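Encoded as structure tokens, the following chain is the form predicted alone, with no partner shown.
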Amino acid sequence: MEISADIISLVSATLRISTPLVFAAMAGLFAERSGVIDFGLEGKMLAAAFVAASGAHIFGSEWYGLGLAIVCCVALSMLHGFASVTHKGDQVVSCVAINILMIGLTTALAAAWFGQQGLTPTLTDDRRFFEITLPFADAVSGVPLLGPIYSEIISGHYIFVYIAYIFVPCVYWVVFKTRFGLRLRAVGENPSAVDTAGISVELMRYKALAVNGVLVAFAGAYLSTAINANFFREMSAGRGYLALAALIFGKWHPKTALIACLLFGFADALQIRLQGVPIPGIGLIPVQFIQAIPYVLTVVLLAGFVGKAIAPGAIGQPYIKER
């Protein structure tokens, strides 16, 4: 019963902290799906994270936060859009600037506004976002095996959990079954045969980066106004970076990203719980080398397969109309 109850455990872990894993993935194949490279998902990640628990703090209701990060995502997005997009800059470049920015700026006025040194004030019960618990979820608790299933897999999560698993059959339906879905794909892939057709290939990829400001700006909110209570430097600890990674190695598919992100997710759980645990035979393991599991895991799984992963055609290049 221990060792299940550890399973059931660490399975529920998985989920709570693949979830911005899975909002950053899908913002990103929003984007790089209609040819746009975004690895600054780190940068909206952490802008969404501050001013979420900037808004929730001064206007007192964390859905106020989440809605001002949603706002500042976007405006993110078409940054990169208008730099990349309308005037053909290099994507990786204005990438950079806004993680690079975003470390900066968030410090910076944090500091400006609260007084603190890269932190928010703490948010009080009434401004941020509490696990929700299902229907009958205590009452089955007792029930071996499915009870500790649906009362702690299941229930007890934020809502952000619920949104982001319920996302991405949604963005599946999206790029692949509706006709957004037909020419999002198509702008990523060959955008002169879509020019040709009639379809706006800069509308296309605004699109596309407006939808990816939404997603990425749950991901920021889960982490200041959920599994946090404020905002702290750099709280997004290279989640975006992971988020792309787990994109490359799912090849640019929503199932298979998913899948990636719950592996990143468990391997941040699993070295969590080794921490102080000595492994028989061994002994204590440095602390250091057990944070590095989730990390590791990601150059090698990227050094192994993203050599097999075939991106868009298109991702990169910025389309010149010709005349």
The other form holds:
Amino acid sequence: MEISADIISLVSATLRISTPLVFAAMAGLFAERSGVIDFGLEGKMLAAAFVAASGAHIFGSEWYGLGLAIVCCVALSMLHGFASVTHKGDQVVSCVAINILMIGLTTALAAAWFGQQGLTPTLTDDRRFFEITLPFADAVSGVPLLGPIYSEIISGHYIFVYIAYIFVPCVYWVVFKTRFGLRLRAVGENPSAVDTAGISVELMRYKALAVNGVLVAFAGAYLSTAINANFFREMSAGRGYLALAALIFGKWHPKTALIACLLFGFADALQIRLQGVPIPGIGLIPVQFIQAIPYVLTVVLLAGFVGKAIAPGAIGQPYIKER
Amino acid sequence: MISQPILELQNVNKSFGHVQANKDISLKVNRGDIHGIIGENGAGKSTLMSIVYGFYQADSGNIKINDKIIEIKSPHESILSGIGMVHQHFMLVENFTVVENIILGFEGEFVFGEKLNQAKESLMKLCEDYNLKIDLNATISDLSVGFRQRVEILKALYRGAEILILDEPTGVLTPQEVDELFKILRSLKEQEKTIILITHKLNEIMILTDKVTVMRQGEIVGEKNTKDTTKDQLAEMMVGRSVLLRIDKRKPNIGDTVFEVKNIDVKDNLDVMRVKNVSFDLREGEILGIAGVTGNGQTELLEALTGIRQVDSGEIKLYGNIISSKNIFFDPRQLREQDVAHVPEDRQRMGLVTEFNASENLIFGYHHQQPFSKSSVMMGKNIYNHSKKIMRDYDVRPQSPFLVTSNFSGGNQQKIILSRELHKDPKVLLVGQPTRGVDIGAIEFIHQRIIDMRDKGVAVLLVSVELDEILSLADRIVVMFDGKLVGEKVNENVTDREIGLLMAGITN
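Could the form predicted together with the partner chain be given as well, to go with the form predicted alone?
Next comes the full complex, this chain leading.
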């Protein structure tokens, strides 16, 4: 019984931890499928976390916070687009600029507005998200096997978690079954083909970036108004980069990117679980080594297994009409 | 019946920075005609048609379709006005299917369903009507170049094109594929479609077109009914002076074997075998032509011979000594020291540093030698004098050693490479695509130099996708198909048909 409880809590933690990665990876998918590198997921996630927490605090509702986070991230995506689509600047440089700017700006604004060292005030209970207990969760918990799965794993998450996993099939559908998706993929593979079909390459890329902004905002808001109740300095902690790695590992496909996110989430959940637990035959492993597991996994997976991943043909290249 | 102009251009002008690509162009194209536009590279043909297609906007002037002035701001408007264009580089998304490529931009519905099926049906009907034989569900990357071009034509027809513009459509095709294309174009003409053919090949104009417009340096210099003109007359209009279309050359005076290539395999960077079990000899005083459609392993073969790429198996011998095998490998500098000269296929990527000036490009490969450098210090004065002299000898224009190389025309860039490679009197000359993107005047000059080298006893290997070039220069011709040599002919009374079959891999 002890072991199965362990497994259940591990799976549940995996879902919870993977959620921001899923949002960010899906966000990255839209940008990168349109041919725009999005290295700036990290910065946008951080900005969203800050804006969501301060918005919720100031306007008195977590939903205002989420709304403002979306506005903020779309604006940052547009900034990225302005630099790299309209002015054809280097996409990576633009992303790095956003990341660095956001690390500084969020901390500085938090200090200026709230007078705390890079923190936003802790949200009161009426201004943050809570776990949702699904109907009948308590009633069926006694049923063997399925009961705990429903009540412990499926039920009892923040609304973000459900939205994230519902988004994945939606993203698949949009990218592969709709006109928008066809044009999105085309513009990332061969923008000239899109241009000669009479569609604006720049507009398509801006649309993709807008969707990107909306999705990544959820990741940030989840961090500061759901699993935590305030914003703190650099709270995104590399999740944006991890999501990008998952996207690449998942070959820019929603399904495999989801699996990659879950794998990273699982590694992190395992890492938390193993902290302070002596391993049979080895003894107690220093916590720093345990904490490195997800990152080591990232490096190993990216180096070892993604060799054959084929990126969208025009990724990273600003579209310039040939003479 | 007097034919009506379907498309009319009035005083169209277009500049890119200081370069005026189109000067005051006025042109009428009649409905149902195949109208040729001929001119050398850089004459402004493609720019003009890109303006008609809405890819660029004219600085001034009008475009009329069916006698109505229309404003074309983007390809969207031109497609709606019934203009379709088959670009030189196909505008296809490689990992999409044929259908996806064709409906792109004209999907008709947000979520694919009903309209997609309707599109497939009408495409099938179009394929039947014009005898196009395309598998609509095939992925583009699986299709041959000829089929990709048909997809482009089908795309234009599906979008309702009445005027079809083809930009250099035969550059990448085998002669047989060209025949197929011309058949399709003639059947389009029968159905009252208007076709504009942009080309620099005189043969195509003579075979296919009703009318021809000649462009030179951004201007129209003549317009003829094709049946009232000749190749020579058109060539003269294109260049502005009379040119020799056929080269006179003496019988070859063949000497010892210089290069011996035995059963070599060569892999490309992606580890794909591109040259398969190839063997041949190259002898003094002959030009060996390697014909073939682009991408059949010629590039890798040339790279193996010039020391850029090591062979995977087999061996290459130069003057009887192995220079490349599984274990032995001579790099380009070592080969250069053995009097091997190389004019690479991709001039701007491998032959030149285009951001450097002409004098620097003129000494690459010899820059470490006297008199260009002494104890690692470049000798500016010597380099300048050398450049001045060599540019005069090879008629490079303008004769400015300090001009940045990218500002020279394609023909003059090629002359810079050629002069660098030939000035040390090599014993072997390996040339790839010597006249790609080079104007007719310079072609004549370059061909003459290659012949001169042969007559001096140099062993010349010529790799070219231009069959005409191979036929007019080579003494012996081998054809590459899918990495293998599929036939060898002595160049006497060989026809382009015979070579064409070999280029398509048909050996009987």
